[in-house]
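Consider the single chain below, provided in structure tokens and representing the form predicted on its own.
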Amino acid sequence: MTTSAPIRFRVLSLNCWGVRYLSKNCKERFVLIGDLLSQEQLDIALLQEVWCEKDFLFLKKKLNSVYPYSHYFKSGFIGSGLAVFSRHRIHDAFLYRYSLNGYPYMAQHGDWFGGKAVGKVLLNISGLSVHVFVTHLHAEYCREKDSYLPHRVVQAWELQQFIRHTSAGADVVILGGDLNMHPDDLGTRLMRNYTGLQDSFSETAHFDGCEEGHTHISENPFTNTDGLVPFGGGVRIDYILFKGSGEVDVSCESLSTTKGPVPGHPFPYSDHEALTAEFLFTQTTKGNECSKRQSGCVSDKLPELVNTVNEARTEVKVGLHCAERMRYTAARTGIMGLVLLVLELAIAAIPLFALGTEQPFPKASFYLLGALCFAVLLSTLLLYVFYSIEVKALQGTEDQMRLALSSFQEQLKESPKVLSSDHLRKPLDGKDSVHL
């Protein structure tokens, strides 16, 4: 039984590609993005890749009359790039930075310097507690040889953990952002199956936008089209996900994307297309299938969830093996550098103990070799520290997944109706497997 009138709620998500001095037409595009937000009459806008705080302050000043409340999430060396603009008062905000986010020596990719994270803001809409999340996960640079896949899986795992543990009392949960994952990718399935979040593209009653909801298209002049050829010229990696609670039904009434260049201009808003979703919040006494504000609608999907977590755990173990191997290589190289440095110091000490003996090597070459040995020792030490941090993060995630699988085992024992070995893949190992 409905207890009050439905509430309409409009959300926009856009990766702005705001890398100053590197992104094309950056300044002009932020002016157009501000115009877009003003025209759309949104309740909240979720922006990613607003790397420069000056661009956020520009938008804040431009949009102050329309969106009086805003928040910029700061993280990492150059920031998280996450920003929120809202018509409604932001009662609380929090940021969680992902434990793994690429490699510092891969400077051409830049993800490590950005401090990728998930930001959360808390809104009160006509008495409803609405928890809104915005995030940006690590990019996928090569799908065939994706060395960042374990990091992105860890990020997806931490994202779903963060959402579940911080939104237990929410009436409505909304997540928007650039996940850098296709709809059927492991990280996407892990997050959706675990949290119960629904995809607005799949659930919308009306869609208007690019084919198949693509948000990264070859027609975009800012896009590297080579990577999109295998996918027919477009991929869907930006999302607006949602779910209700036992007291509120949430439905997606419409979803739209921008379509290439801005009208009247030769370039688009960004290298990604913007997503705009309109939701309808209906307060009921019955609610959705997930009653009593459950943390996720997973009770009827346990076999599928076990498969997904097992698959994710496999990827994490692969990443852990690679990280341990790289740490060993760094340690071995560092020891070699240390031995050479000690040997050179011993050679330098010869004149001190043998009076009159001249230095056996030219001084310039001697000092250059010493500097090189010291640089190797220092760099390998830093790499060893970095890889040790990566190993511990991967080990921690793998331990959490093992505990989750153990919990699912107990739930499966208590729910005979979902016990079907035909739906479960072969477990990872005998010790930590889920026996049915």
Given for the second form:
Amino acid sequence: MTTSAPIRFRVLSLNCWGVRYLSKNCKERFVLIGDLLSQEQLDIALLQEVWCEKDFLFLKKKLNSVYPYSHYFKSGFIGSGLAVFSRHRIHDAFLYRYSLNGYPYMAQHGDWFGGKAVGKVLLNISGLSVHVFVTHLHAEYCREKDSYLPHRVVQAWELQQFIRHTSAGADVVILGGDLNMHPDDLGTRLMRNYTGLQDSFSETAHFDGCEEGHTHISENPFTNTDGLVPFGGGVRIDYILFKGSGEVDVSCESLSTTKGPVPGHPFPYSDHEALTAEFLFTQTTKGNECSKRQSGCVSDKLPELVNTVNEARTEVKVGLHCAERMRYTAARTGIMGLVLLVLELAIAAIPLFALGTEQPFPKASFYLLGALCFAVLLSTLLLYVFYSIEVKALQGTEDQMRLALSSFQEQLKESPKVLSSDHLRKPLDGKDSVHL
Amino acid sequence: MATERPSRLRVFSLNCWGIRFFSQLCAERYEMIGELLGREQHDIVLLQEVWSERDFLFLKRKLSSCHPHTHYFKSGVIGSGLAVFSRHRIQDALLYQYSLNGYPYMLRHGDWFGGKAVGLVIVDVSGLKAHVYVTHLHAEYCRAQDQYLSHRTVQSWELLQFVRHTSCGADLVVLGGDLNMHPQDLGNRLLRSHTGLRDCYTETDTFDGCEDGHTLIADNHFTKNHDLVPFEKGIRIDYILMKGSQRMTVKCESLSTTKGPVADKPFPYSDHEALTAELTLLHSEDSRQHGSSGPLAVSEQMDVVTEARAVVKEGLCQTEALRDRAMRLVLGALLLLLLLLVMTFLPCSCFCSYSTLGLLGAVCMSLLLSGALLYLLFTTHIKVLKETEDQMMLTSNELQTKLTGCRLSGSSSFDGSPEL
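Could you give the coordinates for the form predicted in complex with the partner chain, as opposed to the form predicted on its own above?
Next comes the full complex, this chain leading.
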């Protein structure tokens, strides 16, 4: 029985590609984005890649009358790039920065310098507690040989942990952002299965946008089309996910995306397409079914979740093995550099003690070699520190996953109906299960 | 379903001082700690400064029969040092690493290399959901001129935010650890007033331990007296805090600390004293909020947030000055390098030999690299401080609204925020 009128809630999510001096038509596009947000009558806009605070402040000034509340999440060296503009008052904000985010020496990728994170804002919509999350995960540069996969899996794990643990009291949970993962990728499945968040594209009653809901398309003149060819001209890597609770039912009434070029303008808003979702919040008195979902996983989804977490654990283990090997290499190279330096100093000391020597001391080569040794020592030291941090983060994530798996096993033991033959015959989605 | 018979929960917290090769008698003290824990059989054990995983695994093996459930939080370069041993099943764990934790060039202090954090474990205590937090904040090396005050304030803020946001579904909340703050220090007041957590030492009727509940005392021969200056006898910087919920009332029946030297042993467990709290849990029919929405409480919260904001702003100024210095270092090094290059290619380079130029060039490169790394570090710190300031401002505005609402209507006019 509905206790009050349903509430409409419009959310927009867009990766703005605001990389000053590097992305094309940056300033002009932010003007366009500002216009779009003003026109769209949204409740909340979740933006990513607003790297420059000046661009955020520009939008804030422009949108002040329509979206008087905003928050710009700051972390890392460049910033998280995450910004929220809201029609409704933001009661609280919290940031969780991901433990892993690429490598500092991969300067051409640059992800490490952005403090990628998940930001949370708390809204109150007619008495309903709405928790809104915005995030941006590590980019995928080469799908066949994805050296950042363990990092992205760790980020997806931390994202779902953060959402699950901080939204216990929420009536509505919404997550928007650029996950840099396809809908059936490991990280996306992990996220959705463990949190119970639903994909607005799959759940919406009406959809109007790019084919298959793609958010990164070849029709967009800013996009590098080569990378999209194996995927039929587009990929779906931006999402708006949602979840209700025991007392509030959430449905996605409509979802739309921009389709590349913007009518009346010479270029699109960004290299990504914008997603706009309209939700309906209906207060209900539904009891048990939804509260079970609230606890994070419905018991009949447990076997699938176990498989997904096992799969994720494998990826993390692979990453860990790699990181440990890199750390060992850095340590070994550093020690070699130190030995070489000591050797060189010893050799240089010989002429001082040798009697009757007439050869001039080879200063240039001495200094050059010394400088090389020193450079090697310093860089390997920095790399050793960095890889140690990476190893710890991966180990920490693996421990949490192991804990989760043992929890699932306990739950499975306690609900024998899950082990009925019907469930065992059910085909599992996604990749093959890997049991460890 | 409400039962009148109270459940009991014994919680232990100790900073183990497990710095291998640096802290004295490390291995022997871990043996003693293991024996103590095996004998006492607490429900939950929260340890800090277990820096070496080997020591954790040693304890895990030794306590596997009485504390079969454990979690070791890993973060940073060395590790967070946080470990949890529990008699009850640990359902889930989450780590939140603090964004600020000292400086890497302060090798003498070394905090930066430990990934100081707050760890959360969700423990199933006979059907009750206990959210247990263990943490360790940045050390205070010089109280008169505390260069880490803003870092510790940010850590306190992140700790309280983390506890507030993740303890919504809990029946019981327990926080144990080394906060490196005195009871009335800003960070402590911030934490307690905004989370509603209560200090076991002040709440308990039965206390047995060091005078004034001190946890770092002069009588402990591992403690250096200059760490305690100007407090001669000792300081209270380790805590067990607790809170119930709408469904559960929690009381601290008794609290005890170790008192330095251990009977029959030649030395204490650590340079810190251990805390043991005995909590009783009672199902509560009382659905009142735990005293955090009255005008007095809100006013207190506002004052402490304002004070904290001032500290963060001060830290921001200092860090911006440091960043400018790093930038000047980079520019200076670049200029010098340019000068050296010019001198190298000048026809009459008779001022100094090539080798000297080479040496100076190497020095310039080092300065350039150091300056660049420091610039990176300080920029990151500035972002964190600004973010913390923004979050504090949001909370401040929230509290202002509440206060106005309280004054107008005589009751809190706001609901829906993560009130605990």
